[in-house]
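The data below hold one chain only, encoded as structure tokens and taken in the form predicted alone.
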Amino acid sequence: MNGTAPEQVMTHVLEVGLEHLENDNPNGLPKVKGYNIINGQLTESSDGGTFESTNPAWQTDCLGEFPLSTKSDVHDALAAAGAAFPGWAATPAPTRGQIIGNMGRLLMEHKDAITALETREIGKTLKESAGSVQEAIDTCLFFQSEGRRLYGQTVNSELPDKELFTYRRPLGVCGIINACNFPAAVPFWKMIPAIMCGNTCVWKSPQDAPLLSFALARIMHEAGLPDGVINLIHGKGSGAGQHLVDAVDEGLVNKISFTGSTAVGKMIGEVCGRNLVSASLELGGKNPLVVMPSANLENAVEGAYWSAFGTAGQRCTSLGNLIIHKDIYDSFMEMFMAKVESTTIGDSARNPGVLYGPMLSEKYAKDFLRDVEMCENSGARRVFGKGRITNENKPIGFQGDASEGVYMWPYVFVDVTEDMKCFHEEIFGPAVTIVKADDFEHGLHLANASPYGLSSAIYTNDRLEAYRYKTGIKAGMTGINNSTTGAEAHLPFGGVKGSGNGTRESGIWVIEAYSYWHAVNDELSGKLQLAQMDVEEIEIEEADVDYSSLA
């Protein structure tokens, strides 16, 4: 990658995050000069508009400043994939994967930094963002070795001296937008399958974390990935995100893949729709997680717990509606107070072992706060939370200064029924809605009753009601006898639903999401042959058998 930017940039762009560890005063930290970088050259913005990273559990904390791309600065990226494209598409798939083996291993490499600068910019904690991390260097090691195995098939023709073949094709231009609370793994989600297969991306980062998409794409790049392969550009998701959907209807995207909100996956499956393009849609959830009396209730109360305020409650698989059989409602629920009352909330560089941290921005903090409005306008009970943490109040658990960060409390509301809104609403923070499920197969209508499927769970010990809510359920994913939450590189990840259209991410499924079928004829006989029409018909003759003999 050539660049135009200063040389300290590109040098410290890594460590800036393992700076933020090491030092108590934020305004003594580095702030990083981001650029958009489009076919291998850092660009700023070509009306020069930008705009701020900041860090959401210390708030004086700035970043860097990075490019608010325009309709130009989106339509440079996209002609740079564009003429990106057939060149790539013509790299033969196993030096297409080594070139993304390479970029696990830099992931490797360099894992210490990266994690410390996704904890930095989106204040998840240092654990979870090492797990984000680790899913990216998975993904390229999966997809590594997936260059040798882009498999078509040889199939035998009705017609003779003929040869039938399948390949599979790249699509094109992919346009792609993820969400900023799994800014490291969900690109490489979609963008590692997707140039495995020969395509090339407009990446639009997360308005919220532009610095660790920046540290990203440089990896990318000195991994040996040519220019124009991957284009990342900055911005808003009503100015960039909105222009690079706008680029379908002007035949410039041949691929979108979304990560966000239902509302906004709608609009973008509606603009794929009517071009007859590709989309790929990872949507919200209401995840149901049912308890049943055979459960280990100690292991249970450890899940749901996890599942509904594990990274502030900020994922689309975490826990929305906690459903738990009358008989152990009361046993269970002790528990599981008990360990909400005692959450451990901070700063994760500054106070290790916290549960979760600050929510991602200032707008999510707001966008939680009017949802849990909506649950107790809706007549759910709510039994603990008391809104935005500050330094007069705070949880017992809390540490560090309150007024530095964005933090709320942990949520709980009781006496959730299926007629109100917050049964069926997804709530992204950490609050968790409980109902109570008179047996197993109330508890299995109110799993599929919200109008998501992303993820789900159940804990019992009785295996034939294990089985039949894995068979019964209307979900992308189910735990049994674990969490709402975790995926894994070689597995499908995806809903049904309000949460997606079916396709999925990870593992050897997401190939057909960035790939077509092409079926070749190739025929050897010199002459014209039709199928259906120029093969010979088998006659039917009885069989010259005495079957007297048999009786």
Contents of the next structure:
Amino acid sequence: MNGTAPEQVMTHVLEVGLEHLENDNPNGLPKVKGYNIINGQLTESSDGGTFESTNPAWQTDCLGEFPLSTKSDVHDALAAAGAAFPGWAATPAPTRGQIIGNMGRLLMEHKDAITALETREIGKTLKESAGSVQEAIDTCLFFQSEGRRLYGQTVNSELPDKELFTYRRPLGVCGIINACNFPAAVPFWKMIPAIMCGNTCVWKSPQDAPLLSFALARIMHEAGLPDGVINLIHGKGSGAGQHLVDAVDEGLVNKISFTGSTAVGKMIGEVCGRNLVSASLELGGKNPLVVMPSANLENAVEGAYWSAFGTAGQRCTSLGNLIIHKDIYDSFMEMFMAKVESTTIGDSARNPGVLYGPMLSEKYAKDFLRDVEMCENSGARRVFGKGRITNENKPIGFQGDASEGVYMWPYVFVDVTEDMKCFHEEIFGPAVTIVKADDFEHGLHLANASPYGLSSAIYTNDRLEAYRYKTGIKAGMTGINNSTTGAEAHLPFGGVKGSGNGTRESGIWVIEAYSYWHAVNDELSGKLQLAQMDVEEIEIEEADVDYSSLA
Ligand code: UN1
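Structure of the form predicted together with ligand UN1, please, following the form predicted alone?
Then the entire complex follows, led off by the chain already shown.
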């Protein structure tokens, strides 16, 4: 797959005139000149600045150069989205849904190529990249038909000859900012419902996935999306993304949807709050998974292992605190550690079947190493994990040449207690912190004790325990006898506490985040009738019955 499929997608994006740049890519794949897409036009940064996107599994493989967008580029994109808004909002919702359906069908057609491109750009395994692309397809297919609903209501008036209605109205220009770990699924979770409701978007691509974002934006246009409805801008660090957030203060943005860290989410929430602009914030997690004695231990080990180390732990739904009942602690740990020790790691494009690939980029590796140091400093005992994988320092399951990419050992920390910093802080990478629970109540207490509330899970075959966990946990999502990951495209996704501001992505629930309710009354009587005041009063008639005598 690694040879032909990425070339297919290159051909696809090259159809719009992307030129190949000089390169020494070791895999023979092209390095392209990438662009912003503003009002359907391919544009460069106004000051000519660029940055590169490289393959974290093979760092000498450079995918392309992309515009380092300036404030004026961001403003151009906002102006285009603002200009496109009235026309798009007036387009019948079923037509908007039809275009969204076309996007889903084009993604299906190019799924293998997009999958390979995602793996090339962020290092996820091919299986997982395919899952992320499938999640984008599922989202399109779900919202295609929502375009034929987008229901409002008819409501009875308290006055005669008067009708009441509710309508869903679009918010306007939406700023979309997503992380690079689900670079196909998450922006689609945001933009598909946004445009289905009639909004227009300025999409700031994640700095580590600009080419994939470009390919997706091109596909959206090929599906029939009018120019200006989705405008793509690239950028790095606190550049273009910050300009987009700053534009909220300038009155140019009606909605921000952000997936990323809690710290940045709080900053965005403050800016939106002071401007009374709606914000959807999908933030960090320290997702707990509790294992009780009645559980099928093999199944629990598999679920915990996948939750902790699948995707190299780089999901917002990845396992944080593994909470094990003391009676099964030793037997669970024996099976768990055997799996950890044999973990397969490598470049999935060349070593199919590895559990996980590289970190998403050097930046994620640096933060991960800082965080595992924090675990040790906070008193946890490390029983597995030795830093960055090199050819001299690698676990037995590592495949390929470690010097080519940015690979991390899997980490296991035990003897973790509630008073430690590492119990409370998210670690974005392949590390798990393990806590022993005395009984169910203690396990539930520990599961609720972190500042986050995104995902959660319990393994138990006791139905009452499962019920008590489900009703006692404070989290946006809970798996029973399942891992902490695995949200589906038609269930509400999001968290409580430090994991977000209560908004939800996906399914019918996300529509609330991209529309407002408009209540309309139509007075047909030809006169002014005042609600509450001109309503006919119905007197209660005194009944001549002694009810107590009937008993
Ligand atoms: C994310 O990490 O931001 O449930 C999204 C899951 C995936 C989505 C994760 N379907 O793990």
